[in-house]
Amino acid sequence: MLGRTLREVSAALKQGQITPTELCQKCLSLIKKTKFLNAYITVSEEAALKQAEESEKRYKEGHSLGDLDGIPIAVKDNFSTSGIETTCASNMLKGYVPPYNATVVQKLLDQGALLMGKTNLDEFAMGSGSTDGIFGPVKNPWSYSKQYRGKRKQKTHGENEDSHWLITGGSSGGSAAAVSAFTCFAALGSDTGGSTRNPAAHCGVVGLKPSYGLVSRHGLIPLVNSMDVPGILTRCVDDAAIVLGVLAGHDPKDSTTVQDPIKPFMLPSLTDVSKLCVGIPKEYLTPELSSEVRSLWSKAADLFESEGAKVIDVSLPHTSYSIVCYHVLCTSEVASNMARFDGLEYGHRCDVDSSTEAMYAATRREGFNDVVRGRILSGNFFLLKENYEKYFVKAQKVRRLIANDFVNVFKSGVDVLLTPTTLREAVPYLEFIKEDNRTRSAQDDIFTQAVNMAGLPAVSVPAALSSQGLPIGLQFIGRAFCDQQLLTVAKWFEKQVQFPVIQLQELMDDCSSIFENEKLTSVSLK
């Protein structure tokens, strides 16, 4: 049951094949078994079981609230959850219990979803590995998969297996791992420069970043207000569309959300792609791109072409400036947003009481890690009176040029862009930490952050396994507010490639029934 899609489980609940309480207990026991992955910071067992009980009553009375009623979900720990600790994986918010729910969390609960817990992340969502939070790094479930271990055994004999575990990507690594390891059916992440799509690609799940303004940010603890978007992680494209249908729409508490009423997202099954025009941005063919990802990307383009779609090379001429531009704007907004953590109203407060200034300084020194402090320092530098025009204002102008690059490409008749999501598949933790967070983020966000600056929808879809037996994801980018069209194309692609199910038998011997009804089809892109 746990290996099924959200839609299938929803149907099973409606038919009474399983009750919400049974489903909830199955997920809770799996969360306990996979505790070593460190995907969850807080497991809200009591709350989830209570929600399951209420859901069960509704099903008995034949009043189910919809597709999400009784479905276990997880939420990244930078979304406010009423009565449940929300830490952002930082000492600064350790012990902070919000008095309200983020709008997206409330919308899920209103639909009867069961909140299993809060997932791990990089501190304040700054990072691309989910390695820099105070609760320790998240381990990628694929490190323990039959596919990866089988390939490793051929190469290494007698090495310590446990030191070779892989990162999940970040910063929503906990959410990606939770979905990938079958402990929930969907999870919320956040996406500022790729934080939902990057871990989705590394964990072999679907990661959707909706159009900016389609989904409310109220209650998402802000990193970069002009780029943050709640993200959705699921095991298939259809499931992401179901969740988006629930979350999308205007929120009076977030003035950046769209005013227009949103129609429900039903994804038509695309049978004919011959009217489709797919753009391949030539600037994304960077020397750092691994040869495997490059060849998979070109095979995916060939797949569209062979089915009659028009595939053309397009140019996004300002791509080379985007990572620098993103860095200036991101750190500047971070510096401004982090000013609220001063030790006075909520969160951590140090014991220094010689003066208010000393208390501020010591609180922030103790509360933030090096990465966050570093970004605050950079941002404050760019915002200095003498630097403001030179850096911040200039970066905003460049951001406009980057957004216009996309506008021009879509105006030329392109429907979606097809790009890699990441440079390569997931790397072992010990290799990942050889470089500092900022260098890593700059490299890892290369294909993802421009989309945030332009406010466009994008989705990472698992495409195939690498020669090491690890997932590689490809990214589709759509026109602003054409999220449904984007997901329809992604769904067609997903159906063509038949990405294999992660095999975690050894990890969960006594949960082997999860995998009994799984189809393991060959990957057609290989």
Contents of the next structure:
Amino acid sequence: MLGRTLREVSAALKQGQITPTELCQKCLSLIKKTKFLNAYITVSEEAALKQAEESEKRYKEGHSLGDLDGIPIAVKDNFSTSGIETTCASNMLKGYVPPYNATVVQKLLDQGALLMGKTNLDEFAMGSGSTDGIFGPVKNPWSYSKQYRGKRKQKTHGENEDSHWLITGGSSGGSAAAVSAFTCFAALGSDTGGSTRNPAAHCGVVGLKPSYGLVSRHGLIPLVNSMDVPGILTRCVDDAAIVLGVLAGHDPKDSTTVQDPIKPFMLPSLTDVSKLCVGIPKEYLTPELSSEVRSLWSKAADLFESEGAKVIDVSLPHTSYSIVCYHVLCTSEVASNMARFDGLEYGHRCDVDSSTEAMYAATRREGFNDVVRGRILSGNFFLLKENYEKYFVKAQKVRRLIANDFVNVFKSGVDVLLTPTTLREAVPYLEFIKEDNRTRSAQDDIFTQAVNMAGLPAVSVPAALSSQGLPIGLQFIGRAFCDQQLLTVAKWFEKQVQFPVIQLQELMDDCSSIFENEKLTSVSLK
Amino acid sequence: MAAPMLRWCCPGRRWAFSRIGDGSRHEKRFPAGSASSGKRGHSSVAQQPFITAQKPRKGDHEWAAVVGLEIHAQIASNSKLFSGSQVHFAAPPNSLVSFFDASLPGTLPVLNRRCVEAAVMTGLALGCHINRKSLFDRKHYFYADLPAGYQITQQRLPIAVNGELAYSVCVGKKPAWVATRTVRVKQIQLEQDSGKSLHDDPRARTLVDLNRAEGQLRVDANISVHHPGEPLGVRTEVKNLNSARFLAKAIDYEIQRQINELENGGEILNETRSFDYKLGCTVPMRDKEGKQDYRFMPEPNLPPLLLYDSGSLPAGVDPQQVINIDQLRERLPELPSVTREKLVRQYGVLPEHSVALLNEVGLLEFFQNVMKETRAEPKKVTSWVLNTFLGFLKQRNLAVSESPVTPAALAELLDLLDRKAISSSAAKKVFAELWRGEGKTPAQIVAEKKLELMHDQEALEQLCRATLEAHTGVVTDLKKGNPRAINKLIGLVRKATLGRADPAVIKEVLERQLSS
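Rather than the form predicted on its own that you just supplied, could I have the structure of the form predicted together with its partner chain?
Up next: the whole complex, starting with the chain shown before.
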């Protein structure tokens, strides 16, 4: 039952094949068994069981709230949850229990979803590995998959397998791992430069970054307000559409959300892509791109073409300036957004009380890790009066150029862009930490952050397994507020590639009953 | 905190010192901008004192002062600028604090429509250009009562710019010498107020109140001095002045301090100072040492604020979602300058009295209500309202609305006076009785206290005759040509009538009897 998609398990609930409480308990038990993945920071067991009980009552009385009623979900630990600790994986907010729910969390709860817990991340979502939070790194469930282990055994006999576990990508690695390991059916991530799509690609799940302004940010503890978007992680595109349908729409508490009424996101099953125009941005063919991802990308383009779609090379000429521009804008907003963490109203406060200034300094030194402090320092540098024009204003201008690149491409008739999500598949933790956070982020966000600067919707869809047996995701980028069209294309692609289900039996022999619904056949693109 | 504030910036304005007479005195006059405190809805024009500066020791150079004001006025709104929290005067500390006001992580600002309207109306009233598009910025600094670490304001593109305010100012020793001057308004911006810090020094701790619905008016004055024709001097900023009187004193002090400093070979530091109102001097603020870099950046959570007029209003738009400047212009009340002109025109009120009538909340309405019901001359009514009535109020520190004397009662009293039923001094007594608020009408009081003027001509004639007979010495004086002797006689008769006879009538009778 846990291996099913959200839509499937929702149908099972409606048909009474399983009750919300049973489903909840199964997930809770799997969360416990997969604790070593470190996907969750907080497991809200009691609350989830209570929500399940209420959901069960509704089902019994015949008035369930809809597709999400009784569905276990997880939420990244940078969304405010009323009465549940919200840490951002930082000492600064350890022990902080918000008095209110983020709008997206409230919307899910209002639909009857069961909140299983809060998922792990890089501190304040600053990172691309989910390795830099105070609760330790998240382990990629694929590290323990039959697919990956099988390939590794062939190559390296007798080595200590456990030291080769892989990172999930990030910063929403906990959410990606939680969905990938079947501990919930959907999870919220956040996406500022790729933080939802990157771990989705590495963990073999669907990662959706909706259009900026479509989904409320109220209650999402910000990284970069002008780029942050709540992200959705699910096992299939249809599930992402269901969740987006619940979350999308104007929120009076977030002035940047669109006023227009939102229709539910129903995805038609495309049979004909002949009217579709797919753009392949040539600047995304970088030397750092692994040959495997490159060839998969090219095969995917061929697939569209062979099915009758128009596939054309397009240019986004300012792409190469994107990462450095993102760095300036991101750190500037970070410097500003982090100013509120001063130890006075909430969160960590140091013991120093010689002066208010000394208290601020020590609190912030103890509360933030090096990555956060580093970004605050650079951001404040960029915002200094003498530097503002040189850096911040210039970066804003470049941002406009980057956004215009997309506008021009879509104006030329392109419906969606097809790009890689990441340079390569997930790497082992020990390899990942050889580079510092900043270098990693600059590399790993390369295909994803430009989308945030332009506010466009984008989705990473698992496309195939690499030769190592690890997932590779491809990214579709849509026109602003054409999220439905984007997902429709993604759904067609998903159907064509038949990405294999993760096989975790070896990991959890004793819970084989959990995985009864695997699609063992896989039509890979290779 | 987060109480909505309007900030006006009046640009540097010069007040030159002009030499008078032998050059031993420098005089200058400076206006302290007019200020309106939203909540009570009254406006006031600051006193315009003459200030004299000491003679410069080096004698050769004149000094000119440049003063710019930053006026923070709280908007009279029910809720805060960016949150739904209520605004109440003197609410218990931290009782009106939303999650946003406390800067809980993840909360976002939502702009209060009422505050935008108030800002637009203020802009219109001050003759500003209203920007159809304005932006919000973050101004960063760490302070205990600024929980977000930044303040949301409008630094780059404010809601209104380039206005001016005309005001009246006394230009001579006589109050009647009133001249009109204008002060330029550089910009009006919407700004979130910070919280309030209360420093408990003995216990070395600071208490923070995030309600911040107090202190409806606060002025920062930027001051520099220079020699005319030379570049402007280094300026200092005197912060947190909360009354027109202290503002004037602080500016005077600071100008003089800067002149003295420079003439003694010192230099002026670009610094923030505060005004010690007990000592009457400005002192450097210790917690703002070093120059602050506020690291301004755009507020990403608030889209540009767009305003429309009837011509640019998008078709089919929900009127609740947009603000139409033309509609607000129609809702604008009569401006004080227009009202003052009307008073002068309609009632022949003196210009300085028209200013005074508008300076106190409710006073104009009181005056107009008295005017409606009395036959007394406007001049008489003005005098009574501004001297007697206002004097009683001030003495007891009351607002017009708290007055025990109604406009109708004063009107009746003035009617009695007008038809000479009572004397002026009797009227004052009646007024004092009315103030006791015992519900008696002026006529009743006059009757009870026997205050009506003597109309019995015969009795008056007798009293006069008796007085002349009893004070032959004075009569002799008078006949010797002492002009003041007649006044003494009038006083004596008045005393004998218990103040109930009209002195003019007494004089007439006395003169007739003396000449017969």
